[in-house]
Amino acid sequence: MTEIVIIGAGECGVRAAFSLREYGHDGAITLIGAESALPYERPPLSKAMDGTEKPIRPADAYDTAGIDLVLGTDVARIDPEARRVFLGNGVDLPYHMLLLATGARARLFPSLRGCLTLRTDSDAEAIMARLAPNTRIGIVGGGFIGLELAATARATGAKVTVVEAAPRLLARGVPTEIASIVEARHRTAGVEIRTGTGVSSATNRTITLADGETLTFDAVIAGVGSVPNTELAADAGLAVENGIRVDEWFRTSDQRIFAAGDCCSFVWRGTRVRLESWKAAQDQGAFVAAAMLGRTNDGGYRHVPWFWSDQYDQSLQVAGLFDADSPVQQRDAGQDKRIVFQCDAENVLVAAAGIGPGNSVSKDIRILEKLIERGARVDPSVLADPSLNLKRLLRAA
């Protein structure tokens, strides 16, 4: 029987393992995770932080599906010629095909050593232990993770300061029109925000700004992005380019080794990208499982990048990838909501974003996501008109 080994038991790896069974693979599947905990969802780590883990699948589901789940085990190296995976405990496993779903780790520059970071359940526990009324929390980075942590910390009564080097918050991937609403909501909640402010160094208790000023806190958290875990791939001689380089079917430079999730870079509509997204991990996990079994279409991967963030009473959703140098149009969505979108030079819809209370923008963003997936051409002035029925537009596409 065909043996498939998956390295990485996060959202992507787990989705791939179960999808292989759903697509009819009856050979051995071994899923290897470095953490000892049953594979769990990571989005709640920065949003809920209630101390409970949400398993991706219940423990007995792995046995039922015939998936050999190996936890608390590091992979030492891969031998592509022998088609074997060597574990840190001395055990080695043969494979017919291999999937690298090794994810990413929190980025921590040398100048930020000592700061807390958020990537695992143990990281969340360490942060949660420091959140209490009137504790002073410093956050380096005004991206999704930093701002979600800021909202969570304020909910506990902590005093929060966010320091961001860029001129505005959420500078990567979110238009100014949406980011300004997020910033205003944080300021209303009492968060001190310093944008356009460089950080020369930070410790677990201090942030020293580029101008020499030092801020003192009870805890400092660094949320400055992530680094793809590519070391195993590089050591095995696989191509690496801002992640493990894969083709449109998520094959690496070795045709029997695939990569998916946060660890890989792939081409989406002519641009090589790497996504850090729960939804992308799910989509890619299912797609790569089909690809490994030769059950994909000839067009390759087509899922639209999709992100979301819950902060306070607001939900932010983004579909597609915005070009920071191109204009953004606004669609009137009502007093408490805002929806923006972007078209390319041929009026093909390429990106959309919305923010509002609860799930108030979810339906509209979902329709716009489908339009992006279909490569729909739209008249921006017509799409901006709130009287246009989006469902009717989707049917016409």
Contents of the next structure:
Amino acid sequence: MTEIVIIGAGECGVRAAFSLREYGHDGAITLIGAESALPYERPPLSKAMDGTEKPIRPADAYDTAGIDLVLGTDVARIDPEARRVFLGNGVDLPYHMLLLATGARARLFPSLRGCLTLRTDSDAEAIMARLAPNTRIGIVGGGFIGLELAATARATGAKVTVVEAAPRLLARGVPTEIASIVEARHRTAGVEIRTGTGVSSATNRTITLADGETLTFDAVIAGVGSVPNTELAADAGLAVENGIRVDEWFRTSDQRIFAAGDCCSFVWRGTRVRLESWKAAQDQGAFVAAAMLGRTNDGGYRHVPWFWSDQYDQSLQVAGLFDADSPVQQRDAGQDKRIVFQCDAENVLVAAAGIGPGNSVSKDIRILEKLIERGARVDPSVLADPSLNLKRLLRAA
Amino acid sequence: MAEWIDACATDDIEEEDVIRFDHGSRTFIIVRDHEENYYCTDGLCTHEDVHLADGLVVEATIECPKHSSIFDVTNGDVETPPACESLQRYPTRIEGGRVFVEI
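Now the other one: the form predicted in complex with the partner chain, given that the block above is the form predicted on its own.
Okay, now the whole complex, with that chain kicking things off.
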């Protein structure tokens, strides 16, 4: 009677399944995915054009670990009283504990119906099929999905226009000092960027701006955020608050049901947040697996939110959550790189971001991430000084 | 045939750090841990062929600069995915202030 069922076979669900085994769970593990492909990585979807999926784990790893992988199967409902999951194909499964790793889906406002969106392998295939030299591609939304697709589209020779309602790109979560470099890079590559430009509606061929102007394209892609998949949880009576509401152990309002990854909202440093991040999905998958097995003695979830984006030859990384209303400081990182950070009123480092060619800022951002994780106090003027060796600072923290 | 190669001086690598070492058409990393031990492994992450030399060394581990896979350089094993495959590890020995690797 120790069956664990995991709904959702993305990064979070897969990591949780393997972690459960690693942590010694010897009962049955059933991992249910709605998509039919072997669980695959989503980050390459906005970047790679060859259409080949990169599996998260090789096919035989599931067998070896004794994970029962059920693909191409929807879940119809959960009965928390009977502790059973009812699948769309009529099968139902008992559970001792249940993990909801249902992820998120691309948001599509009714006014944008007809636009292409990106979340799955088939979405990517549909988009990549439209990219060709001189094809006119319109992108609604200057966030990560929109911008990574803009870079990918330019590489094929397509003509790209990005329309963003906010006054600047990457307004959610990336400081201006970094976003301006991204914007300049796109402009250099020939992408037309229209910030501060509202969209009143869009179709598969047109974007109509708030001022009434209509732009015509060969394809229009909307990258305007995502919506957590909370319907199963809500139908089962679980608390939902911008995602499935979980406590510090990623437990929902039902003691036997956990939720993790893009579908959940959790408290990080006093604020309830929901992350849409590849790394957080994995970190939370591993953490929740331990929590489900009662391994809660090493404290609550401490992983710092972290994400990256590759566009052209540049890579940007962000660790921690920037407060958009507070100032950021800059660390002199050399000519072609930029690193910024933010401390709170007590000089505790809360967030850091960097951009540069290739992986040139990775090591510094990783060190800053570790300092954030440790709640390190730093004198901002010292941290800004390039002569300070970050590695030594980390050893002392 | 594996042979011993003089790769670098011991103090070419800072404490808890890494350098890239290319030999022939192959690329390796040489890691110096926090206790003066030197390790050599393949230089590319097994996940997406990213150069690990840009990654952060903590004690005897290295973290991929791109997707954060963590490897134990004492045996090449994956400590944290997304990488699934271990790194190939190669013997090292220190002689006269030089690091030799058998590759």
